[in-house]
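Only one chain comes next, encoded as structure tokens, the form predicted alone.
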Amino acid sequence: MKINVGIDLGTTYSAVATFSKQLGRVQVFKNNDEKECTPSVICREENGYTMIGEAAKIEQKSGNLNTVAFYKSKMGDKNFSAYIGGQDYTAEDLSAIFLTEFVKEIEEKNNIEIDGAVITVPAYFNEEQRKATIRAGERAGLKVLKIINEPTAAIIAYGLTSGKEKNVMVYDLGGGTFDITIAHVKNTEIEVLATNGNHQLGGMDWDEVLLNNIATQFSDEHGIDIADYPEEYKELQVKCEEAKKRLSAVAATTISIQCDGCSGKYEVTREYFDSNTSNLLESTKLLIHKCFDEITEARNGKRFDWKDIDEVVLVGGSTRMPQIKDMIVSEYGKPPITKDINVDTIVATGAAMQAELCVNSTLTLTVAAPAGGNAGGMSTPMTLTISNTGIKDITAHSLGMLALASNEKDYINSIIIPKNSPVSKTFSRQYTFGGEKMEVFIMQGETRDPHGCDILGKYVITGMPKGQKNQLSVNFLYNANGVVEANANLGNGTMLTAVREEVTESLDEIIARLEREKKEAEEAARRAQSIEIMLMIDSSGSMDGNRIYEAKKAAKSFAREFDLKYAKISILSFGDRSTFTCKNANSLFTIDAGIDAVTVGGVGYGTSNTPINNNYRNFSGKGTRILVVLTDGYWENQVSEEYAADNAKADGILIYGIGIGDADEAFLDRISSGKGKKVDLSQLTTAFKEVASSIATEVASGNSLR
């Protein structure tokens, strides 16, 4: 009969377990060595002969260069490869090879046939690492039911067996990865509150402290760098790992080394080991406090700390190091839970329970009676019914999209799904979009700076009605495997086509292309849209001399930014009076003549006129109407002109205020649709060009993501 299992695919050791309905508990399978845990080591010879587990570990210890270990932490890393058996392998390749051989061994040894599997991963694995794990399982012939976070699996295995309400911290230090997860357990329900981790921190980093120490002593004594001798170096790696394990039980141990005809034997004390790995231990403490801070933030500032933790559970073989327990006692004030917990198999146990829940939605677990017995003092075992819906996991990473910031210049990671959000919950963003194809670049990371995030891929959304601006919603979620899913729909509910594609450009190339396309869209919109512009130029006495000269030069440059097939420009001169020097012109000759006709004093030397109030109704049509005001001083009727500007804006007219000289900057801001511009005279032409670009952006705003 085929069964479903949980597989703890560990960095250093792996285990397989299944839930037995008949027994009401989990059974952990043994390998050919009669052990529940199998070293995650591969030996692959050039003829294709493959060994895993203890046999491969022995080859590794002997210095066989065709062995490889610690590849799990490199899952999803395109820059990693291991050369064994005359071939290069990625971490995904190696995981697939190991799983193939591992499953085969467990099936033959235990006379079973494995169908589906829940495979565990560190909670802090990103999407690509999770997808690589799924692919490795499928390549090994498994039906991957789910990917589950290792700490969540541990909480399922441990936290649900008591039927109590508590906050549980899982401190998971494996051979190559570290996770810290805090969850609230109530009866048979689990709600993960926060998770953090480092998938490049694990027991092998503690091993490396010993490795570097011994290699340095050997080099000082014999002048030989053992790193130059791959076989001897692999052998020393295994010896240092074994010494680390011995130091969990003794105060001192020795490590011997042979290389290039020389030998050495060196003592290492636990005191030295603990002192020189304290920085690694401190790294795990910082991640614990990061969890505390995130829970505090989610509780609106109500502080969460060690005092709120009811139990600490250690997971992973590396937690056997005494320094781990000592740190927990020092910080927490109490020892971690150790009774009835096998740190090596608890994750596989939880994964097996999750595998049963994937297939049957509920399981009935038989557990020992609580201390003192059941009601009436009886010690009959209890049964607990656990539901899949009672396990509420969270996202380990924020999900965002590459977007243009509000300043219209910078590209940011606009976070859509915050870290520690529930998995399988949909988060949406609404957009007004006027194009036919929308590219959405998915970012994973906590910072707004996209350079500090991973690009997961892009979704190309199509199917929008052509020739109009559409209201649409883009919907995202992390599924139960921690993998992103997305879809999109129009405001009326009509589903759009959303296809995920691989990203072949670098982030800088993407931003450069988006910026280029944005400018092209603005230019196309500027040329394709019919707009009417009224340019009001202050010609009071203070504009005399260089100011009116620069104003005319800037105005002529401004007019050349538009395709006059689709734009009409009026020039209005104002002072004590106001008059049009050209109206609704669509030729540069006429516009230039109108600009040249603006003369200081021609409409009086003061500022008593109200040009906005008198003229904003003089647009010929109801299309895109733009009012650009250039002034160099304080107006006599500013308050009434502010009210006139409000009326104009309410009528749909966009107003840009540009000031030079003694212009009132607050007044410019007040009359403008956005923020006014006050610039030096030398920057006037540039300011007008920026206004022209902004006009194009406004016209084309339906094609931009903000």
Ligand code: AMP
The other form holds:
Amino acid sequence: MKINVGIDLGTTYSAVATFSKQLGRVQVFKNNDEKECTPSVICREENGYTMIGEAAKIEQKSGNLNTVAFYKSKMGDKNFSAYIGGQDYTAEDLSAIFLTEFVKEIEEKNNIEIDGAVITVPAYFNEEQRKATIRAGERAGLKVLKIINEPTAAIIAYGLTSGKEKNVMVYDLGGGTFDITIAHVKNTEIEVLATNGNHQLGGMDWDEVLLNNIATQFSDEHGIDIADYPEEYKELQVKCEEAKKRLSAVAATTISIQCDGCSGKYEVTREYFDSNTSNLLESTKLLIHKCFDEITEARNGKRFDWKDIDEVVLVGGSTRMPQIKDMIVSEYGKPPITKDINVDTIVATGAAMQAELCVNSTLTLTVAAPAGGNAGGMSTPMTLTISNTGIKDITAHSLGMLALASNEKDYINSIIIPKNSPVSKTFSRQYTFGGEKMEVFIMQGETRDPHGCDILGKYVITGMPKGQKNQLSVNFLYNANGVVEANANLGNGTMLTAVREEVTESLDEIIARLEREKKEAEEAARRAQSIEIMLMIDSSGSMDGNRIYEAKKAAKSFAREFDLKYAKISILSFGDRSTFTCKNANSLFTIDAGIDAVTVGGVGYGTSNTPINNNYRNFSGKGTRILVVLTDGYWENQVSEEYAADNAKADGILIYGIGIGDADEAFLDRISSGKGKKVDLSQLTTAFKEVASSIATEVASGNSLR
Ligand code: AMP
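Form predicted in complex with this ligand structure, per the form predicted alone context:
Zooming out: every chain and molecule, the one shown earlier first.
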């Protein structure tokens, strides 16, 4: 039968558990060594033979260089790679290898088939680390049901079984990561209030204090730097970890070392160990206080501290060090809860419950009756029903975007989703945007300076109506796995396309590019500000009827293609004479009136005038000058007009010739900057639209500026 499991993929140890409906409780699976916890160590030989767990740990202890441990804290780190078995592996590769072997061992040993899995991660893991964990699970052939935070898993397993209302602190110190999480538990509901952590802090840092001490003593005595001997160094690492564990039970122990024909035996005391690791302990305390401060802030200044904590739960193997309990007692005044808690399997237990809740909306636990019996005074076990909706987790990291500060100079991380916000809640940003493609760079981190944050990627948003300023909203959320999702819509609700892309540029390269683009846009806007269009409309006798009607319609729609904040339009009516019906207008009202004032025969029924020659010098500004000529026939003075057009073009004026009816296409070609357009009357509005779009391109590219 296929089952769903919870996997605690730990830095040093991993565990798998499942929820049994029949028993109403979680079962933790044993490995081939009959243990519930399996060392997260891999040994891969050059022939591909792979061992994990205790067998790999023995190899590591014997100095086999094809072993690797502690890779979890390097998850998502592009600069990390481990060379084992003749190949380089990323932390994601190693997690995939470990999970593949681990799942196989647990399946064979327990005669089960694992289908879906909830995998736990430190609450402080960032988005890339979570995504790398999902990929590693999938590469190991698992259906990853969900990624959940280790402390939340611990609270699910521990906090929900008592059914009381309380504030619980989970102090989770594993092999390579530290998380502190405070949650409010009410009946069967969990609301995480704050979380902080450091994914570069864990038991291995405590080991290192012993390692450095022994290496220094050995070097002082024999003049040998053990770090130069990789095999012996690996061996010493394991010995120091073992000595550290012994120091949790005894006041002093010894570590012996052999290297390059020399040997040494050194005593370490708990007193020495505690005093030389006090800075590490202190850094966990600072993060506890950070949680208190954040909850205080969320409660509008109402102080939250130790007095508001009802229970402290220790999770992770490193919390076995007596110094942790001593610190809690001295700060909190009470010891942490130890009864019924297995620090090594509580996370896998909670993950197994979550796995059940991923496929069924509720689970029913059979729990022991509270002390003094249940309601009826009986000590028979009671049941507790938990629902998925009752678990409200939060995000450990703020999500921001790269933005220009209000001083228009500095780039900042502008926070969209503040840390400690509920997951799956949407946060939106509104923009007024005139372009066709918008890039939003998203970052994770708390500092205003973007250099202190991780760039997660960018969303490229497209589909906005062209040639206008659009109101749009970009909506972000952290999904239940802690992975960012975004979409975008226009102010009227129309959805846009928002595609997540990887960012290959460095932050400084991005900023330099944005600066460049900003300058170019300012330059284009400056150019656009001085657009001047002179629209010459043929009003000779042949334009009578439909032609003038369509011409006016097309001219009006043409005027609407421009942002009149930046463009001025003049209308010239020509026949035997020529006259401006409006000049340098920047209101549609005036332009429409100017167009309406063009009347057939108003300036004569023939085409004896030379409108280009007479008027091209009448532009007022020095910016982009555009002349659009609409005609339906042959002009009497074509040759002199071609000559005038050449002069105008040489002066930097762009000319567009549009013809209908009997217009001379070759003449239009000769007077135009590009090719003339001769169109059917029904296509006149479209032809004008094309001219407007060509003008926009010319202006934006700067080609029209001479
Ligand atoms: P985890 O990642 O939660 O499996 O925690 C493993 C860490 O707990 C490793 O750094 C171990 O060295 C440490 N650990 C396990 N047992 C003890 C112990 N008795 N005393 C001190 N540290 C321990």
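Positions refer to the first chain, counted from 1. Values in this document were obtained by computation on a predicted structure and should not be read as measured data. Here, rigid core means the biggest group of C-alpha atoms that superpose within 1.5 Å across both forms.
> Comparing between the two forms on the rigid core, is the C-alpha shift at K678 2 Å or larger?
Yes, K678 moves 2 Å or more.
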